[in-house]
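Just the one chain here, the form predicted on its own, laid out as structure tokens.
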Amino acid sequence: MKNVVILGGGVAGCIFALKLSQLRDDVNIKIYEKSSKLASRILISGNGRCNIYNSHFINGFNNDKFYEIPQKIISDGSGIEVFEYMKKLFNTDFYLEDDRYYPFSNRSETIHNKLVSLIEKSKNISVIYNYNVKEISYKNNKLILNKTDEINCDKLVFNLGGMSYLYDKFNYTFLDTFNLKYTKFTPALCPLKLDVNYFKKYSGTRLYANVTLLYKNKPIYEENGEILIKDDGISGVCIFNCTAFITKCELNNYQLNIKFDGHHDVKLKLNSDNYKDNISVKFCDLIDSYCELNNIELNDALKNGLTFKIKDLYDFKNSQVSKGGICIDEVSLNNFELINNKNVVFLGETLDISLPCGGYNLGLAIIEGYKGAKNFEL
């Protein structure tokens, strides 16, 4: 029997374990999970509805440069293959809403409960809960965890996640152990702090808007959606998605443009005579403050939008994912083994692939786990 150890019971690691157990009966699989629950990210996906996949994994990404790595990962047809696998695995079908797939139950716990049940019933998967991995030594198929626990390990799988939500501070020595190139994590899919000092007065104001992220004054991402004014910045799904394309060390090169031009197929031509009929009083006041402080004519602001400098990202506890991790050229996109060490696999958020909201991150984790197991080699 071959021994496979998975450090971290996230979605990618769980799918890897299940798929491998289905394909091979000559492996013992152990999952070490630091909490008392596996794959907990599923439970908060889609605000509890489980936005588990995106149709672009099936139809492709239209050569968008920001999706170059995911496109390479699914270029073998695995995006379609994984979607069919999910239907069988979870014994359900999925419905499509704005490119996003949800289970027919519309409830995250149905998917989570099924996944955990399948793992617990598997004859060759065991889970060690509440085990916090702090130190690792791996050499000649001998894995030593926390200096005390020695384990025979033919294949080591990292699924340790990043630093978002309530994750501990990431231990980069795990990556240094294998001499890997990586970028330290920064928050992503989170609100933005803007370089303004008058937003607190308008905090809580919601509005549908066209949001454009600018890099060195050139647009690099655009989306329509609801925004929420906060004391020191701005939130909303479209804002979260902008952060997937921001490199924190270059914050001074980014700007955010907010333009109100209607929503839900209703287009408006706003001017100084009619804008107060279509926008909330608080947001009208915010526009007036913006014009006064920036010495801009009201009609120009309504036509061109409000442009703000980005001051910072919100912290990790307010982020949905972590941006950064191992440089993608360190692993094979076929099975996510390290190029320089075939006995080590990296899955999930530890890989430096940043994607927006919409089932991309959860879907990619499932694809990685599936491909890692399907193309497993020993």
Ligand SMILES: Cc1cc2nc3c(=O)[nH]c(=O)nc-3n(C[C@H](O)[C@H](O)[C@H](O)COP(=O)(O)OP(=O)(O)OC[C@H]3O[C@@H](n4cnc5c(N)ncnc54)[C@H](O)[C@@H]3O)c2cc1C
Given for the second form:
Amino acid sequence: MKNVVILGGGVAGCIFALKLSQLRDDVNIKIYEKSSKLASRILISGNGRCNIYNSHFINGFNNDKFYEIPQKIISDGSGIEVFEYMKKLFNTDFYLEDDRYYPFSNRSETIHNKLVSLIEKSKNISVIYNYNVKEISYKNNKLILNKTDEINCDKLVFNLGGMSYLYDKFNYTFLDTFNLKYTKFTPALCPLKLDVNYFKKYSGTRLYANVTLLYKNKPIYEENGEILIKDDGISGVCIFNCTAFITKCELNNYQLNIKFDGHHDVKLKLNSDNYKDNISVKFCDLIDSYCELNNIELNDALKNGLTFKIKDLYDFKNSQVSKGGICIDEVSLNNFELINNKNVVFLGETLDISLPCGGYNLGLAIIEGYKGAKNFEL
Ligand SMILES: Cc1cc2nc3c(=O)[nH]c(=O)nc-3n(C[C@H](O)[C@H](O)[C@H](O)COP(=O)(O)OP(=O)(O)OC[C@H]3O[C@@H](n4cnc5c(N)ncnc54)[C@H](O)[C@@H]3O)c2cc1C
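Moving on from the form predicted on its own, kindly provide the form predicted in complex with the ligand as a structure.
In what comes next, the whole complex appears, and the chain from above leads the way.
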């Protein structure tokens, strides 16, 4: 028998374990998981509705430079293959809403329960729960965890996630052990702090807007959606998505432009002189404050949008994913083995691939786990 050890029972690692156990009966798979639950992030995905996949994995990504790596990963048809695999695995079909796929149950628990029960029933997968991997040494197929536990290991799989939401600090020595090039994690898919001091009184206001992220004054990402004004900044899915494309060490180079010309209230304003009679007072006040501070005519602000400097990203606790991780050229996109050490595989968020909300992140983790197992070599 061959021994495979997975550090971290995340979404990618669980799919890897299941697929490998289905393909090979000559492997023993051990998963070391820090918490008492496997793949727990499935439970909080899509606000509990389980937004697990995105239609771009099936239809392709249209040569957009932000999606170059995921496009390469699915160029072998694996996006379609994985979608069919998930239907059988979870015994459900998925419905489509704005490019996002959800299971028909509309409940994350159904998908999570099925995944965990399949793993727990599998004869060649064992899970060691509540095991916090703090130190590793891996030489000549001997893995030593936390200086004490010596394990035979023919293939070592890392699936430790990032630092977002409720996770602790990431232990970068794991990456240093293998001499890997990586970028330290920064929060992504999170609210933004803006360089403004008059938002507090508008906090909680929700507005429909067109949001454009500018880099060195050039638009790089644009989306329409609901925004939420916060004490010190701004939130909303379209804001989260902008953060997927922001490199924190270059924050000074980014600006956010927010246009309201599709907004019902603004349409009324543009066609009416007594706009305060018709539209939300908070909303008018916010725009008025912006105009006053920036010395801009109201109509210009409404037409050209409000442009803000970005002060900071919200912290990891408020972020859905961590941007950064191992440089993608350290791994094979076929099975995610390290190019320089075929006994080691890296899956999921620890790889430096940044994607927006919408089932891209779980979807990619699942595709990576699936391909890692399908193209597993030992
Ligand atoms: C609030 C929220 C909502 C989200 N919603 C969506 C959504 O709707 N759609 C979507 O596509 N994505 C969503 N995501 C992102 C998605 O959950 C992640 O991208 C995905 O789970 C990453 O999978 P992974 O396998 O890389 O790691 P994870 O699933 O994060 O798993 C990592 C595992 O490693 C374990 N671990 C960490 N350190 C150690 C250690 N030292 N020792 C042992 N075990 C360890 C962790 O406990 C965890 O089980 C959301 C994330 C959050 C936080």
